[in-house]
Structures are given as structure tokens and as C-alpha cells.
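Below sits a lone chain in C-alpha cells, taken as the form predicted on its own.
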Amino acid sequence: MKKLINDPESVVAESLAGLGAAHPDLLRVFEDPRYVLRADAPRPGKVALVSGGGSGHEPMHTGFVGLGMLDAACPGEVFTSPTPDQVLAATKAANGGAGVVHIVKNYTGDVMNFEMAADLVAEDGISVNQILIDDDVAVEDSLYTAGRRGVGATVLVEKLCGAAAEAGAPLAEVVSLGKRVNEASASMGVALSSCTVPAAAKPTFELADDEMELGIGIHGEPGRERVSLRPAREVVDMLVQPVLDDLALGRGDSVIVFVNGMGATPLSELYLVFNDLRARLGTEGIAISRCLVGPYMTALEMAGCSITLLRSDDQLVSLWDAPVRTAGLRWGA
């Protein structure tokens, strides 16, 4: 294992805190328990996001905290979800008086601990309401879900519900838009290569050099199948044809389009990827709206790729095209 670390047991610990230094006038980083919160929250009066998961898929939660994304993140530990009283704590730190929406990707773990902090800031008389993502069509149940894991539509729903509450929008209509681009998102991933824990200081698979994971989770879960290299054109076929069906997209119809490195894949594969989505897409008579390229949901040093498509409408590219001012993303502001 080859790694710019110090040691496998503070590696989230000393990167939050390189994050915080970096970013003062974003956020703040709070330990015991570990949260990030926006550096002007709570804000009076705004309907409140908050999100989090295990570390290593950075810029993923962490990265998004900051106008018109995230209020608060909870990091777990790598690829381990975060625990309730994290949950609790920055739910409590980033409340406005408004509600707090939380964002959960449909892990069991992730699914159970928010819960447990919602029914707990519930006593305090918070209004806490969840949007759970289950936006990847490449496997029905995973080993860590019971259902559709929730992957790319994740970045997408932050960023819109986001410039919702920005906004002013209440805590209902934050709620309903969550769901409406969830359900209205697909995705899926393929994998090059395998990711190492630190902890675990070995891969999490194995792949032969002429082997590719179609529809790979991002801990490294196995997807649909076991496939021979391809050239990238053949690869998004095999990616988007899925999506495409999951959501009956066809002529007439445009989308935001995501494409989404997995943290080991450089950005000239990821622009060869989208460019061939486009002609894809083309050749299906549908549009791109808004398009987002880059490694904004990883899974450590994992190569690959994924391809998330969002059925969009005039509400939703000018909820995209709104400000946003984070460490892991911004533009107009």
C-alpha cells in the first residue's frame, strides 16, 4: 500500500483538519462528535441540509458544505457510516428554526443511523425530514442495502435542494424537489481497477489488467458482472443504455448530465467519456441542459467512471445554474 499518510487510524481525522485550515471562511470542523458545518450557520429562518456518509469519497459530503449545498456534514470513519450522535450534533448546529432536511444515500447503515438522530432532535422539537437516494440501477439489492444504493444523484440533489433553501424555499417544498430529482435520477458505475483501505492495506478486489466491473458500488461492492476491457465508446453504451431504460428517456427530452470520476481516473479519460455520451445521447434525440465532469463522488484511488443522467426541466437548470460557493464546488459566487 502506497498512501500520503501518517497512520491508517487518523487519516479522516488530519484530512478534516487539513480541510478546515484550507477553508475557514467555508466551514468549520468540529470533533467529539465529528461534523462540518457551514461557517455562517445556523441561518435564521433557512431550511437547513445535512448530510454525510463514510470517508474516502471526497469531495462527497464534506467538500459541499457551504452556500447553496450543505449546512452540515458528518464524516464516518472510511467507508463506514457516520454514527448518531454525530447525526445529532450537527443537526442541532445547523438548524435555522426552519426544518432540517436530511440526505441519505440508501446504505443500511447510513438509512439506520440518521433515522436514530432524527427520532432523538425530534424531543427537541426540530422538524427533521429525510430524502433517501436510490438512484443506481445497476444491482436491486447490494451487500450493504436493501434496495437501490444511492450513488451520483446524491451530488445533483445537494446542489438543487440546496439553491432551494438558498432561496427561501420552506422546508415541504425542499423536501418534495429532493424527491422529484431522485426519482427522476439514474445511475451507474464501472470500475478499472479496486480501491485499499486504509485500514485494510490491501485491495478491495482484484481485477485482471484486461478486466472491467460493470455497475460497481462505491465501496467496491461487485456489480452486474465481470467484463473484458472495452474501448470508452463501448463502455458508455454499457453504462447508459440502463439509465436510459430505468427512466424511458427518449426523443424530445433533455438532461443534466453528470459524469463522475471514481478518484484514480484523470480528467482527458473523463472528458473522452462525456464526449462520447453526448453523441450517444445525440443519436437519441436528447439534450443536454447542464452537464458536471469530475471526481465529485470517489471511492479512494479507485479507476472508473460513472454516468448519471437527471430528466431536467426550466425549474431545475436554474436551481443548477444558481450560486454555489463550496471547497468541492462552486461557480457564481
Given for the second form:
2 protein chains.
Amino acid sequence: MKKLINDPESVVAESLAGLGAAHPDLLRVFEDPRYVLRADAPRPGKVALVSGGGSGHEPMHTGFVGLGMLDAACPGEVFTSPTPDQVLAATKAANGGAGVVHIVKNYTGDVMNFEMAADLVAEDGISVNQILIDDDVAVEDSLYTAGRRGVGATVLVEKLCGAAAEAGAPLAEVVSLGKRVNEASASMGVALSSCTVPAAAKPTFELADDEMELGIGIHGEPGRERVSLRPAREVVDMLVQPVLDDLALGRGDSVIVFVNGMGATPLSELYLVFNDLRARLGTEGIAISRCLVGPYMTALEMAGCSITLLRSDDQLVSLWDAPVRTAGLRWGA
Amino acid sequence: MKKLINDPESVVAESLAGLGAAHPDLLRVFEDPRYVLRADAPRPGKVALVSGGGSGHEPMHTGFVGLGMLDAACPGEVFTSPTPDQVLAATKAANGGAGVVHIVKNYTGDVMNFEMAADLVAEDGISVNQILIDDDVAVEDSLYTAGRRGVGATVLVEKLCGAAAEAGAPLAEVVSLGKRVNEASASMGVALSSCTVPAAAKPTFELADDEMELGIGIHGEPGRERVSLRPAREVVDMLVQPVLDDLALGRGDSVIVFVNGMGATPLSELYLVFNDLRARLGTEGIAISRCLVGPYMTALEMAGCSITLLRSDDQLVSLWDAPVRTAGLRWGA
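Given the form predicted on its own above, I would also like to look at the protein as it appears in the form predicted together with a further copy of the same chain.
Up next: the whole complex, starting with the chain shown before.
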């Protein structure tokens, strides 16, 4: 295992300490229980957005804490759900009295622990609503999931709901927006290589030199099938077809596009993938209203990418363009 | 070779086409000769900054074209210098009548081709000054260099000179600033794995499972020595000691810190490295005025990182904080 770490047991704590030291203007890092809080939280009267999940997907979620996105994030150990006490502490700390939204990727442990925390804070009179993200069209059930997995749409929901909450939208509106964005999003990913969880010290799975895993999960969970290596434009077609089908997208529609890097794939390849994707969408008569290209929801040092499409409209584009100022995503602020 | 590409011959063109399509608000991509131009260039009366070099280091340089940074970038083939006609065309297109600055990393081919282009535009009455970047303390001469290589300081010079030019500084001042930043910067990197140039189709070098290459270049050129894997804090000490020595930094000094990812190393590890680095600098009594942590000057999918320190002062901090709006670096705009 070749990693720039000191001890597999302390990678999350040490990395978060670095994040906190690098961005004191944006966020504060708490340990025991562990969570990351927006520097100016709680914001009285603002709906608070709290997310979290296993570590190893950085910048998601800790890198999305800040103006126009999350109020708090709960990082679990690598590829491990955060505990209820982390979510509880983050929820209380982020609460500004206008309600809290939990943005939860659909993995069994995440869902259970966020719900347990929501039940506990309800006793304190804090209203919590959950937005469950399940945009991955690759598989119906999965190694860690009943139902579809939550992947790329998470980043879009956090950005768009973050903008709405920043603009003063009430709890019900933020929740309804998040659910709408999740339903209007679909994703699929591909891996060209595995990743290695520090505590496991060996690759999560093996892929032959001429193989890719299509429909991969962000923890290396199996996807739809193993196929032979092929040109990027064929990979793009294999990823985007199920997404187009799922959303019933066609001529005249417009989409927000997210080409996500899994970690080790160079940015140049992600732009190349975006280039093939826009050609394909052009052929379909689908317009691209906005796009995001880069490694925003990674799987440690996995090579590969995912494609997320979100059916867009004027409201979503306007929320997309709103200022965001986080360690991982920043514009207009 | 596992890459998301269509054809090794066209990776740069296809990737740039994607970049251009993703960021029409920031930049325009030209082919034949190939360069990337700021969307609103030329800007009359503004000193124009032009950089470039081999591709494969993205987001550097093409991702740094935009407000507060570069006016144009000339991407060569992967790990290959841009040709004089690329630099010539970019220089002419970026020229706003107040002079042009070439920011050139010290590699023999880059230096020669930028100088040839500068001679050619001089015939058209365009004043070109060069800032040569040679901040890598790892080796004195190298596979592709007479003298030290240009690495991480390039990003800092492009940011800081970009801010000065944006604020209306005249040519001589921008050039003098760039030279000062280069002289006040030093860098050293480490590789945990090789990368594979698409046209070569095999790894640039081999590293055993328990080895790292200390003092690596951003094209996989040999560094100072191969050493066994060790904890991140020891790696940080081995990287930062020659940097501290070179700049004669000590108690009471302050620095701008750049922890750069080489490509495949997860962001979480880069923040962990930053955490060890700030501990070490704290021990030395050196303050961190600003920091940048992330994969900004990559070597395709190489695993590893580099550390750059720049002796800072109020002027540099103020230029650092000035707005920047590029595909690869963005704040305050």
C-alpha cells in the first residue's frame, strides 16, 4: 500500500486537521464527536444543511462546507458511515432555528445513522427533514444498499439546496427542491482500477489490465458488468445511455452535466470525456445548460469517472449560478 | 495502458475541445497553431501573461487562463514543449499593447521555443519579457534541463503576476515581481508511482512496491534518490528541509505554502501532508500566511506530491487575495 499517511488508524483525523488549518475562514473541525462546521454557523433563521458519509470521497462532503452549500458535514472513517452521535452533534451545532436538512446518500448504514440522529434531535425540538439521494442507475440493489445508490447527484443537491437555503428558502421548500433534483438526476460510473482502503491495506477488488468495471460504486462495489477496455467515446455511450433512458431525456431537453473523476484519472481525461459526452448529447438534441468537470466525489485513488445528468430549468440554473465558497467548490464569492 | 482516451495522437486536441466547451465564459481554444486565449483578450493597456509547456500537468497551464491569471497558454503535446509558432500566435493574440510576459518553466525545449517566438514578435514591435521559473531544489541539472527545473513556483508566479497585471502594473513591474517570486520560492517533490504518457503506452519509470522517488520531476525525471516508503511526516521532513535550506527560512519568517498533488494522490492525503508540514513549520517558528492544497500541477496519474514554499510579505499576500477566475483556480470573482 503506497500512501502518504502516518497511520491507517489516524488518516481521517490528520487529514481533517489539515483541512481545518488550511481553511479557518471557511470551517471549523471538531473531534469527538467528529464533524466539520461552517465557520459562521449557526446562522439564525437559515435552514441548515447537514450531510456526511464515509471518508475517502474528498472533497465531498467536508470540502463542501461553506457559504452556499453545507452548514456541516460528518465524515466517517474511510468508506464507513458516520455514527449517530456525529450527526447529532453536527445537527445541533448547525441548527439556526429554521430547521435542518439531512442530505443522505442511500447506503444502509448512512440512512440508519442519520435517522437515529434525527429521532434524537427531535426530542430537542429541532425539525429535521431528510433528502435521500439514490441517483445511480447502475444497479437496483447493491452491496451496501437496498435500492439505488447515492452518487453524483449528491454534489448537485448540496450545491442547489445550499443556494436556496442561503437565499432564505424555508425548510419545506429546500426539502422539496432537493427531492426534485434527486429525482431529475441519474448517474453511472466506470472504474479502470481499484482503490485501497488504508485500514485494509490491499486493493478493494482486482481488475485485469484489459478490463473496466461498468456501473462501479464509489466504494468499489460491483457494477453491472466487466467489459474490455475501449475508446472513451464508447465508454461514454455505455455510461450515458442508461442515464438518458432513466430520465427519459430527449430532443429539446436541457441538462446540467457533471463529469466526475474517481481520483486517479487526470483532469485532461475528464475534459476529453466531457467532449465525447457533449457530442453525444448534441446528437440527441439535448442542450447543456451548465457543467461541472473534475474530481469532486472520489473513491480514494480509483481511476475512472462517472457521468451525472440533471434535467435543468431556469430555477436550477439560477441556483447553480449563485455564489459558493467552500474548500472544494467556489465561484462568485 | 488504462486511460479514458480515444487515440493517443489526439488526446490533447480532444481534451482542449472539452475544456473550451465547458468554459466558454472564460476562454477560447484555437487549433493550428494550438493555444488557449482568455475570452476577453486582448485587453488594451493590460500587460499580457502567456505561459505554456507540455500537456499532462492540468490544470496548469490551460486551466489558469482567465481573470487575474494568464491571458494565454500554449499546450504542447503530452510532456513536450509547445512549438514556437504556438507561442508566437498566442503572444500576438494576447498582446494588449502594454507588453507581454512569457512565464517559462526551465526546460531546454520550452526555453528555446519561447525565446524563438519572442524574437519573432519583436519584429512586430511587441515587447516580450521572460520570467524563467527554476524553483526545484532537488537536482542542479536534470534530464531536460540545464540548471534547476521549474515546478510549483510556476503556479504562484502565474497567480501573483496575474493579479499585478490585472491591477494595471506596467511591464517592468510585473517582470520584476515574477523574478522576485521565483527567487523567493523553492520546491521539492516525491513520487510513489510512475505515470504513463499516452503515446509511449508504458510507464515512464518503474518503482518497487516499497520505494519512493525523492526529488522527482513532473515528467518522471529522476530525482535525488530512491528511498523506502515511510510515514508522511518523514516524507515531509525530507521534502521541506532542502527547501528551508535553499531559502534560508527561519524563525519569524512567513511563507505562502503550496502542497501540490501529482495526480493520483487523494486530496485527503494532501491535506494530511499539509498538516504535517504546518507542524514542522510551527516547530521552525515559520508562519503560514496563505496556503494552496490540491492537484494544480500534475504529472498525469502519478501518485505523489510536491511542497513549495514562497517567502511572503504584505504585498504578496494582497496579490494572492486578489480575485481569480479560471477553470482551475477561482476565488473572489
